[in-house]
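Single chain ahead, written as structure tokens, the form predicted on its own.
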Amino acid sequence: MKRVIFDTDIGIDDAMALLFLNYAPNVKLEAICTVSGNASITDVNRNALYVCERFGIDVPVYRGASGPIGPALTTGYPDFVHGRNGLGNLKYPKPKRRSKSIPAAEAMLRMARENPGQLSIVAVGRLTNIAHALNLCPELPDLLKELVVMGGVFMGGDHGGNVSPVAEANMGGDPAAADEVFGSGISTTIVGLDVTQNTIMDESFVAKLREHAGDAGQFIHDITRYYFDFYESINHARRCPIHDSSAVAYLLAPKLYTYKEGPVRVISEGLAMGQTILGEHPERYAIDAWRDRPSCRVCVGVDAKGVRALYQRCLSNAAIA
């Protein structure tokens, strides 16, 4: 069994990914984390609180980080990707249910230390709440089974960046919490660009969510009308990376993914900011920025079609639910 604090800017793709979680079989979500991103701390932290009550998933949510902790590349929210909401413009009552009190850091660092050695976190925002807690508790690595970060670039075959030919969304919109947190001691995989950009959806994938998958089919289908038109302007198609829901994937089936390891290191300044650069080899390199840090697993190679078929596996079980 999977026990899992969910991390999260929550827009179109995070919804995706957080269903994904939550019908799954062997997961227990134990918590649901905001930070601000694909929208403000305000509208994501409101999508989360929605999608729980929407679809009965009964964790506590808590607000997190509205900033980076540091400069970041980018500044605003890509509303142009994920809607003025965050949600596609969805437009939905507001929610009764409220967040919790305690910032998510915090709640992170409580949680953990109640159940050591137990919790994964799946990571699909910028990494600032688990910078905050690591900060409050340098032992929090120690104290956690596992991450799993959806962000960053390694430049593998034809892929690169999102919002800059060398940086990833996430990375870039707080890469000074990303270098803390990968060289930190958590043991960590990066699930990024170079797999979720070979991990496609197009509209016969959200067609057959919609078919078999109930009211989280339907809700599915209603959020990505934003993002595929964005997809179409830019592309021509109306088909889309799965980006955060192959965080979840890996978390599910690793055997789905290739990797390799070593130190990475995020650049947090000049024209370089938010590049993800894995150092397989610290002991070969004339600087010793890589050097004594831990390593962290990045995905270099997906099985494609397979995390497609776990994703509408798990979904179906919405119908039943």
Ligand code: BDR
Second form
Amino acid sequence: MKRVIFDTDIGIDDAMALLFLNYAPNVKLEAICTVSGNASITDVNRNALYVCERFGIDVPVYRGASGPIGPALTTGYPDFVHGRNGLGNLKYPKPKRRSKSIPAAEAMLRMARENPGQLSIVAVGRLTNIAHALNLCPELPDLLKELVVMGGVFMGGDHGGNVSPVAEANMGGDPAAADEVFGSGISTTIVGLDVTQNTIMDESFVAKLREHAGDAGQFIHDITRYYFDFYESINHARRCPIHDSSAVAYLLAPKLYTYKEGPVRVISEGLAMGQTILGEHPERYAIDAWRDRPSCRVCVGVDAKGVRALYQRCLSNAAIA
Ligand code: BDR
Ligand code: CA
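Alternative state: the form predicted together with the named molecule, after the form predicted on its own:
Then the entire complex follows, led off by the chain already shown.
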């Protein structure tokens, strides 16, 4: 059984990832931590509460960081991708639930201390909350089982960044936090655009969910209208990458991925801000920026068909829930 804290800037693909975790067998979702990114912290927090309420996900929601710990490449929110409220402008009733009063970083730390070596974090937004938790307790890496991050791009294949030629959004939104987390020694796997942009979903994928995944399928259909409109406007096709659910897929079925290992740095200033660079052979270079940093696993290949099938399989549990 994987015990999971989901750290999210809950927009459209994050909501899909949350449902994936919720309906996956062998996952116990322990908490949701929110962080600004796809929309403001107020909006993403409300989105988390709404999705929990609608799907009976009975876990605490902890409100997290409203902004980055350092300079960011991006300012404002990507409403052209996720809509003004982060959920594709879906209209929904005000949630009755409230988030907990302690901040996300403190909650993470408290849970990790109470369950040493037991908890995995799936982080699909900026890494600000985890950086704050590390600043509160540098021993956090010893208390966590693992961290799976959706973020970055390592320039394998044809892929560049999605907020600059070299930067992915979750990294560009708080590069200093990401650099700190990747250097912390938490057992970390990074699922970046190199693989998420090779894991494509289209309208037929959503239609199948709508048919077989009950209200979850309907919800995914509704929130992805806006998302597909955006992708159609740039790619001229109603298809898009499966970003955040790829981190969940790695957690559930790591065999679907191949990876490289090495220290990862995130550029936190200048034109290349947000760029993620894997130093596979740090000993080869005179420069020591990658030396003496812990290794991360960086996904470079994916069985995309396997990921899509896994998602459909897990979501079909929604129809019987
Ligand atoms: C990442 O950025 C956000 O917009 C998505 O939710 C995803 O986590 C993709 O670059
Ligand atoms: Ca996200």
